[in-house]
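Here you get one chain, nothing else, as structure tokens; it is the form predicted on its own.
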Amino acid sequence: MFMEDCMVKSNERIVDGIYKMELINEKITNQSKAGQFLQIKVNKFDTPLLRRPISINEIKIDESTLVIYYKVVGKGTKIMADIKTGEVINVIGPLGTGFDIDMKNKNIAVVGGGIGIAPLIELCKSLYKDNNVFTYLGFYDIPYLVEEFKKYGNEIEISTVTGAAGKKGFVTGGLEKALLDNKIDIIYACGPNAMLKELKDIAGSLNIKCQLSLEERMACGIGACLGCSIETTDGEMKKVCYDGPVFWSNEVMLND
């Protein structure tokens, strides 16, 4: 983990409300892994006080560059959307426990929903060389990153709530049959809590191993404030920012 200034290589709107930013920093890039995140100070002022936790989308070692995608939902991310190429922002990272990618010769399902789709690119890149990767992505309306996912997967299925592209409905609709048809050995997922809870139940019913990257509000990002604590199945409390954000599905309790 480092606290470093990063130069903004680019910052652009991809679709309505979703932005892509590239950050240059050799130290953080070289230490980053799929599933980890950054704590970003969005400006040089005291307001907003808290950094914004943003998952790493892609790691470009040769370019010393990290790619992130973020959704504009509040004051901090609105400030981020106005950051210009060439500006410098302060970043803490990489943070958290990423995905367990020590897999070979497996049939793997990668399931993403909403902005939770973004962290899965680096995961697919890491897995595709030695495994069969089947990708299932759920969007509300307009898909993004689809062409990138096609580079690192055997098959891809798109769902949109509005029916604008792919099949209409949620990404979990009909997923159980697809998992069985493709003889899936392990599932990786990131997305809204309701999607992860349903996926945890599906994985449990099919006896398929499943890793979930959880989305929780974070303050410090280093396990000190306990604000992102969740209950585990053995009754203990764990911190999403430090012990996660990736957990095995049978480890954690997901509330409605």
Ligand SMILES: Cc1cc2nc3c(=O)[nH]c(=O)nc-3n(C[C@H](O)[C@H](O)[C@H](O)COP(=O)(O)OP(=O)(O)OC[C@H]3O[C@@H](n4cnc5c(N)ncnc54)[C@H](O)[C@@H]3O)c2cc1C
The other form holds:
Amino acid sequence: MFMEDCMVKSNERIVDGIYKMELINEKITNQSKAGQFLQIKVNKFDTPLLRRPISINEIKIDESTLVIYYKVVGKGTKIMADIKTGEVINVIGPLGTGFDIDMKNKNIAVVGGGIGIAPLIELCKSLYKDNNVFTYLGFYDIPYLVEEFKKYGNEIEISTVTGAAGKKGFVTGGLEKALLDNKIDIIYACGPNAMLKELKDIAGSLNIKCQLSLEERMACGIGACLGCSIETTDGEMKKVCYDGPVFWSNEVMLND
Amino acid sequence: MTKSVNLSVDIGGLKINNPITTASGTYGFGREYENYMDISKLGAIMVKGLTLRPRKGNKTPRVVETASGMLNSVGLENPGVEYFVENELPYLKKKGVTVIANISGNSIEEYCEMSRILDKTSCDAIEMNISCPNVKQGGVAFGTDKDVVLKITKKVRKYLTKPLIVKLSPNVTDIKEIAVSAEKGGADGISLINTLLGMAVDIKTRRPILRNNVGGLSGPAVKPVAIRMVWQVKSAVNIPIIGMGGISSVEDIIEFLLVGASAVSIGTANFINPKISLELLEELEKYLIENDIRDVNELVGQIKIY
Ligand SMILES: Cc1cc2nc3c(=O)[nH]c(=O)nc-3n(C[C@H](O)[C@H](O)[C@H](O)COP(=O)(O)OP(=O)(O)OC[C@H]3O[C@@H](n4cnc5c(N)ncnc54)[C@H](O)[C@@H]3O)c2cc1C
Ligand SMILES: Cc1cc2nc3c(=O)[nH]c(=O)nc-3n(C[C@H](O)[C@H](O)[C@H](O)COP(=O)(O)O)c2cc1C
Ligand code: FES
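Given the form predicted on its own above, produce the structure of the same protein in the form predicted together with the ligand.
The complete assembly is shown below, putting the previous chain first.
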């Protein structure tokens, strides 16, 4: 992992409140893999003080470019949305362990909810050539990134809470049947805690291996502050920023 | 012609190469920062707060950002003093790091037992964190009662041949009387400040953001409080002071030295820039050269009070 200045190659609004940013940096890009994240200093000042953790959406080695997708929710992401092409921001990365992508000839379910779909693009990209990838995406209203997902998978199913597109309801609705029909060997997921909890239960009851990407509030992101430390099912303490953010579903408790 | 300046300082018998240390709980066991800097160049590392037995700490959320600062309620998660002695300390010593072991206890006996264990090891000094709740006395922090501070320092002192630094809690009415008790009890140095008790609320859920409800405030927001307290303590005791609280620039360090700190500790700033401690060391050296100050000790306590 490195602490580097990155040049902002582009920063654009995709749908309401969702932005895509491209960052140029060779060192960080070359080391990155699916499921890892960046700690971004959104400006050069004391406010906001801490870096913001944002997942790597796509790795473009040839262009030394990392793509991120972010949702504007507060002070830090609001400042990010105003960053102009050509500006430089400081980034620490790649952080965390990422997804276990050492898979061949498997039926894979990739499940994403809300902005949690962001890291799943690079995941699908790493898996689709050697495996069958079935993608299940849940949005609140207007879907995004769907065209990208189409490039890297066999089948894609969309659900929206408002019914604006695809199936109306949550992504987990009717998922059990789909997992069985497609003879899924392993599930990968990222999204809101409630969704991850449900997936943990589904994976447990169907006895399917499942990797979940978790979120915790972080200060350092490098394993030093213990701000993100959670207790695993076997009573060990693990750092979401360092040992995760990706964990096996039977490793974590997901309390709210 | 390169001018040379003296950066070494003496904290009550603990001689360190330069006055820049890293604050307990913000620097892990040092290893976490090795990707970013050469940790052996620091004056010293104050390692993560140790307890007699391993501790799991509090539930998350444990950290939340506040205006120019942050609250934490990590709750002293650590692998216990024995694990530290066997698995972390040898590594740090091999790297040539000056190690200050930070200890926390729930009773005077626990502090004494940890001191006894650590005194036999290769760690260089002990920093006693007295911001912890005293379980036997209703959970009130040891560090808030001057008589308790005197008693605990005296007792712990008996188990130590290594330098003893007492780390003060700022959550008190009169920091001077606490510092005087620590000195009377036999402390070789004083470090301050620990975090200020605070709270933040999520107005949507009407719940505290921290799962522990309250937490310790650190970062630039606390610096004026820390500067004031170091200044007050300097006027009350004769033992050296390690100043900390919100340091993020060389100017901050000079401020601490002027009000009486002999060394400083970098805390929360490490989270934002993991190599800031060494950057500040370089800047401090440059500042001294540019201002024709041959010895960093010349700055200590040089504030001109009105
Ligand atoms: C490993 C990881 C990967 C992430 N990847 C993405 C991503 O790809 N795209 C995206 O839009 N968001 C992602 N998030 C969530 C993102 O970090 C927060 O939305 C963001 O930090 C909010 O910052 P803010 O200043 O706008 O909000 P504020 O609410 O003003 O932030 C205040 C503080 O709370 C923290 N915080 C607030 N919400 C969250 C949250 N959900 N998770 C962790 N910390 C939070 C902030 O970091 C900051 O320290 C990720 C979080 C983690 C832990
Ligand atoms: C996440 C975190 C954990 C901390 N843990 C400890 C600890 O275990 N023992 C201790 O004496 N102080 C602990 N502290 C206090 C710091 O060592 C320091 O006194 C305080 O943060 C003020 O300095 P700063 O503003 O530069 O961070 C902790 C601080 C933070 C932010
Ligand atoms: S965020 Fe600091 S240890 Fe994970």
